[in-house]
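Here you get one chain, nothing else, as structure tokens; it is the form predicted on its own.
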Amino acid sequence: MSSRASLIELATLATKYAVKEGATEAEAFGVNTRGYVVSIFAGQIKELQSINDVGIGIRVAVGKRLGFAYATGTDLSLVKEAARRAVKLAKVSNEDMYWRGLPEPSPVYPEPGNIYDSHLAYMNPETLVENAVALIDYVSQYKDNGVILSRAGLGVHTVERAITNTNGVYRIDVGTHAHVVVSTIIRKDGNVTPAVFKFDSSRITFPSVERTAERAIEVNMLCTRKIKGLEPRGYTVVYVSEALAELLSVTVLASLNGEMVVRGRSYYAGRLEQKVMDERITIVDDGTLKGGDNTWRFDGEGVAMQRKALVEKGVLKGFVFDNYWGQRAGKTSTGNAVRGGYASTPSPGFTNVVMLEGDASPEELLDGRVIVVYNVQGAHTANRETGEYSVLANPAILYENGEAKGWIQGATLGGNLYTELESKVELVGRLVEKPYPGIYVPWIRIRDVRVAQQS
């Protein structure tokens, strides 16, 4: 740092500066991120990047007028100027009639496990490069099969967070995080398979690059034989964790966000304690999950993280709120104020989303004639208010009695995820996977999904 003040001391000074400038309330959120990232392109190391990003975001209220500014770095003069700028912006802003103040400190804060490891905190860049080389070497063993490591990224970070406000919040936290992202294709005999992405991460160990690559290659191998002439109609579809997570994120999770409820844009608004999904589905948001990607002691406003049920055995139990939108809904924060970093203000979001396991084995999921969808493209076009979606399944594999028959190139899927999760679920898998950061879901089998094959 460029000053001798710690991150929490800088945050405290920032709130004092803001009050001196005329703020009636002030909050300062500091983040210091240090680490390294290695990028791989076309089977070669492209870049080793050092990450060293620190700054303070300052949110203030002058009555019911709000302002926000941030300072990059830790120079005291820059922090003071950001506080002055935040107050100046607040004074010229329109009043927010719904503003009821910053949160108070939580009575108790959790002590989650497995969020910091000293070995990751002090991992040197040479070790990260060694892992990258090991990944390249592992994939090269499959070159005779046409396997290509198209892209990959490896990273390790230490993140320090600090927050203070004029209502008495004063919290610090530190955590580590390591991740591996791998994308492979097979190019052979004039044919090219879809790119398959696989992800793994940990807060306390470096993920296995070999296992991550192996998982991607396994799916690539399923695409070397093609299925043509698929009749367009309703099919039984198995969504693997990546595909399910993509669709959930833009529909179900959007409707479980408290801001969307208050704005009247949630499919689930007004349906608390009603059955909205199959009874085998339970979804929780758990900011205290041991080793979770997004586990911390406090959220982006200094409110204690917690575990909360959103859907329990198919029954809607709640929504996620930050302090502002919780107050607007007549409720309290659920510890779900999420920020993109020190340069952004908080809003309701998710920590670690977990769909609990079902009881179906892989053999049961693949029984009969089913289409297994490993990933989807175009999920962002789904209608979050109605649940309707139309996506490209890439790849989708036809299975018959557990045996892969081939890749359905150009398969498109259409349906309504809300109604499918409520009345068309056949099986929920017993293995929960983490396809993306902070989301943990099993495979799920759904009947009568519209599937067509583009010519």
Contents of the next structure:
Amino acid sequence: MSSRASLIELATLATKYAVKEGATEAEAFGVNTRGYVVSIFAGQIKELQSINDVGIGIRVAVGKRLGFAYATGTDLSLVKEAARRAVKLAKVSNEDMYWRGLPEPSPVYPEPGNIYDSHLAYMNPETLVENAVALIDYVSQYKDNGVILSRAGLGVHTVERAITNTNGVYRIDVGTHAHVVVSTIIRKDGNVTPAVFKFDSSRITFPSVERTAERAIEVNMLCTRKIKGLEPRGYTVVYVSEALAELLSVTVLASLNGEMVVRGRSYYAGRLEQKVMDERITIVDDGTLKGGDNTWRFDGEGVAMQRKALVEKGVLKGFVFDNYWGQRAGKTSTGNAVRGGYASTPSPGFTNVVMLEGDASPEELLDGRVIVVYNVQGAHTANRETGEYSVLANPAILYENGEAKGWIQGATLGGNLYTELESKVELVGRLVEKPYPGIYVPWIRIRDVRVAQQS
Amino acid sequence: MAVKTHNDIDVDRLIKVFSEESSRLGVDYADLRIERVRFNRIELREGVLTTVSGMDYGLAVRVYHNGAFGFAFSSVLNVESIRRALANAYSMAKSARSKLPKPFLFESAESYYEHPVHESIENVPIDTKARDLLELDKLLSEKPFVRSRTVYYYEAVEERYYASTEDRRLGERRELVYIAASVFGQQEGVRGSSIVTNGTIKGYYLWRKMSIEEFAEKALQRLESQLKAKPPKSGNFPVVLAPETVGVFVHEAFGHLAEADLVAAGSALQGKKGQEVAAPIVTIVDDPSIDDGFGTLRYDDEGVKTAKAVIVENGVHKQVMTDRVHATLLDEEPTGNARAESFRYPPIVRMRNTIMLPGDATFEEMLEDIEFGYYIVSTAGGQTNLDGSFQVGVREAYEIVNGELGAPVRNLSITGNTLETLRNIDMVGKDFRLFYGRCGKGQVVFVSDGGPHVRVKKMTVGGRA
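Given the form predicted on its own, corresponding form predicted together with its partner chain:
Entire complex below, previous chain first.
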């Protein structure tokens, strides 16, 4: 199947089959992804992949009993079979007393802009390979410095989404996306620097492979001189956007998720309109961000994407909800039903998370004696209930008055992100970066973070 | 091939078309994977059940031509999509402009194997499984300090077929069941959570490996110990690692460094073959033949017969884990470590069952002469960097004081350099346990890891806040 209309038609048929099988409500979410991906290992193209993945996920309710099934491909008989299975599963499920039904169509849907580009949609695989070769050539200039392009990936995708439900939701959307990920290390004279990972993406143009590689190599170069014997104590630390995004995702974002609030696991539950962070911090979730990685007209349940403040000038303003968890909290969906694709059920998640810029210049951030943390290892082991973390800062670079002094190899960081963002923020950078897909954050300077170096 | 016949797919015919088309194109090498996976996923949140069922059918074609691989897949299983995927993969290979060596090639082969099960998951009704999980959830709900509960159950019947231009025709069927239960609790202002997992490839067999009561008890005991725990001291201490932590360490901190693609990319094990990288009492293998492991497979996703990779033997680095290309590129033995998450992905070098082999020490001997140290039971996972530095977050741990287990501690991590840590191991236990989980490396695959209790002379323990 190739046309957009047929994906929505297939979705419509899926809901009809489900109703015929006994569903009282039904929803079908179809996704068709096409594109190309090049993977590079150890400075060589390993393979070029052609992506063509289409399928339909069907969610049904029989009264308050729920079921979900999906079919890959566009074969009508498989879609029919999936609808039948979804209804069968619902019938053997127990009642969900909290179920209040599928969402209604939203009154207005946004027109965010910059989410589709015909050049990306029709980019041929040879052009993608040219970009990959340009990346390999660029990094090979630094061969004498021992720089190795350890891994990289370049991709371009066109995604069509279609959703229908028995409440009258009937929407289609199409977007493009291009990305570059680069990981480099330096191996020289028996020393190995950490692998440094950099990412860039765009919905409407191919990102610069050279600039992405340059950013990774710049950080590698900072690790060629080592600092030893750092005394263990509290230090002023600057979290670069990668490190901040990693720690935020596991702690703060988990606690801003409506499901965690309803289930009593969120650190921020019951603290709406209270000051929970430094007044220089504002965090929004914006599904309508122009050209954002996760910008669409509707979310994974067909609810209009929205921009909402979660934390405004340090004050807690809201959480993200899908329809189900919104209803359980006595609220409505915030347009944050996120799905992994046609094969997964919706759950509350983030679209484009933006921590707004502060006013500190790079010089101010690096003023005095500070430890700059370019990335952390083990952020996923942070405790989202309490905010406590104990991670390896890799690499961590000591700066004195703006000058890099060397790599603090084996620096462990111990802290609590909830309390640090509340009372230990010194400065918020004025430049917002996108270290990972859909997360936009500045650098941040925090005082009194415990740092120890392995002996 | 002795392929099981299916109503919905004619595997033999698809393979025949692939063979005819690939020889017509005159490619250097091509392979075809056909997958027929049926799964159920049951989740309980505070006792509310969600059930998901999927049929994941698809095929993947990979072509090596003129120094490059092209890859294409389709979620439609018919003759037309084989032709299209093959043409597409061939065109990708021609466009890829690479200079990779020819992959390691093998003789023709034919095999179909069904991993034995005690009771097939297909013969147990879904409501029986739901009832068992609801019983588990009920047990988890009975302690007053538990505030929130999540039970995740996944089962799949995987049928994978492989054919190549070497005239290899292989098939394998296995059943896989995985469970994870996590509880969050709060008591006297202290918050914490715990998770317990288990798995099997022997059908609906979970509760015979560990009863529902034992499973619940373990999750609750772990949470309770966290809620009573105190923060640790930071610094360097002797540490005893329990089998679950050893498993995470040998997989996360060490195993990834021995994956051939990462060795080629400059991992800390590059150029270390034949050298002593661990204490002489340490042997680490990636073994695809272990009884009931998530990585127990006859053939990998490149149709290579799986073989044990002896990564470290008596402290010396012997082998790396390879796929076809890296076996040629690094002049290494093919070990059959190429795995793909599904037909949507090309296979890459992955681990299977990564374990440290047991030694001869008892747990008591390990504690005996420790004045002060830590006993690290379970983890929240870990992360390693190519440079050999690792971090492992700890969930359940206890102090060791004057040779005896002491109070529980919480919110700590262990960090260090993997090879230095392996050299600091001074005792390896005589016990052994295997664990079940998933590993992500761009793609997620099911793996097992494990080992005995192990003592490390000195390890960096970090606290949080």
